Amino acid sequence: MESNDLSALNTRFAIPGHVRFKEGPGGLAVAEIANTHAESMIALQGAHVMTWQPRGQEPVLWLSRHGKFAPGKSIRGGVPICWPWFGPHATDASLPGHGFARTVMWEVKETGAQPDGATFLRFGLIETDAIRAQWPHSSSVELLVTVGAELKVELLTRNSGGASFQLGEAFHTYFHISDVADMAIRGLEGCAYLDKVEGFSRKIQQGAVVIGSEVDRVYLDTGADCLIDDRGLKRRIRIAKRNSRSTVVWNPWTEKAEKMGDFGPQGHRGMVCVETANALDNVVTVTPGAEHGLLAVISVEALE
């Protein structure tokens, strides 16, 4: 079955009151989820969770209105999957930054309605000769998504070969906020980070993270929940995680966002990336026969 054959996808995987497949922005095939808890849209290209909006609330994920939705192009916003490396490739600068997983097709493997009313979807990355040329390791990767009162995303990497490999990865999650000047990120106090804006200099986080200029930081050796306190929307976004030792915080700020061309005027003010990752010093070694699962659980609370 073609991964973007909508009729076949709906015949096999649609669930009334939960999920159907349709043509999305730019003609991309998407899974549209609507249940009693929330609504979401997931592109089959990249198994990319584009939106998640709990009932009666503002969107939790930020998706650019000026994004380029096209085959082979990364989507600006939502939850891009960085895999099997984070940032530039360690030895070959010609390979795509953040890996290839976010711009290639994935297949739907399973959908299900959960007893609590949530919707479950399982995607598998479709291997091609081009992918094998970039990643010559015997492995497979799946994304498990649960859309409910919480959004759960889990990336499962299996080593089916006879040699270990190193893995860099991230959920490059864009969060919708009222204004970058009216929020703070807690949970990283006292953590060491590498500041990419200042030549990867090593620093220690003092207090909550507040943003008033370009920020691009990889926080190391941290497994704590991150909390985005948004005073404008009077809510707290909680990002819990498992099997993640890095957290990346990113906002390109005005000049860089304008150069990127798909943020829109002042688009960077309504978003911040807090990424569940294993990057730089925290890359993962996956041994033969082993499975590694990167999990993020996103939820929303009222801000007192």
Ligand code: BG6
The other form holds:
Amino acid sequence: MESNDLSALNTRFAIPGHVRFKEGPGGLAVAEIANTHAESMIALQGAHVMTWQPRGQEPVLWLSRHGKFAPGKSIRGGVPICWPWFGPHATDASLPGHGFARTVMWEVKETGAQPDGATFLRFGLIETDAIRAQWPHSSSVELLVTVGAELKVELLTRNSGGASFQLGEAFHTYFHISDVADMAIRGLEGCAYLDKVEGFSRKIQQGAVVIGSEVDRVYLDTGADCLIDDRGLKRRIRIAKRNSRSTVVWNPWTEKAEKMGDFGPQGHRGMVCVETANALDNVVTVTPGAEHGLLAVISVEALE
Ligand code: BG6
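Following the display of the form predicted on its own, present the structure of the form predicted in complex with 6-O-phosphono-beta-D-glucopyranose.
Below is the whole assembly, all chains and molecules, this chain first.
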């Protein structure tokens, strides 16, 4: 089945009160989820969770209003999936940064309504010759998404070949915040990180992460929950994770955001990326027959 054939998708996978498929921004096929807990939109390109808004809350994910929604272009916002490498490819600079998973088509494999009212979706990356040329390993990858009072995303990588491979990956999540000056990220205190703004120099995090200039850091060897305390919105976003040893914190700040062209004026002030990752020193080795699952669970709490 053509994975972007909307009527076939609706016949097979729509669930009243939970999910239907439609044409989204830029003509991209999307799953539109609306249940008693939350609303969400997921593009089939990249299995890209673009929005998640629990009822009674402002959006939790940041999505650029100036982004390009077009086939083969990564969406600026939401939860881009970096896979099977993070950042530039280790040996071939001509390959796309952060891998190809975020810009190729995925197929819907399953949808379901859960007893608690949440909606479940399972996507599989569609293998093509172009992908095999970039990733010469036998593997399959799926994204499991649960849209409810929490947003749960799990990226499963199976090694179906006879040799081990190394995997870099991330949920490159963009969070919507009131203003970057009014938030702090906790959970990384005392953690070692590589500072990409200063030539990958190795540093130790002192106190909470506050942002007042370009920040691009890969925190290593940490499985800790991260908390984004947003005084402006009086809420705390919690990012819990499993099988992730790196956390990336990124805000491009004024000059870089302007150069990137899809943030919009001062767009960087309303976002921060806190990425659930396995990157650099923390790449994962997946042995033949093994399965590796990267999990992030995002929830919102009132900030006292
Ligand atoms: C971050 C990287 O994860 O993603 C940054 O650490 C990078 O170096 C940023 O600039 C955005 O990447 P992209 O490819 O989505 O523009």
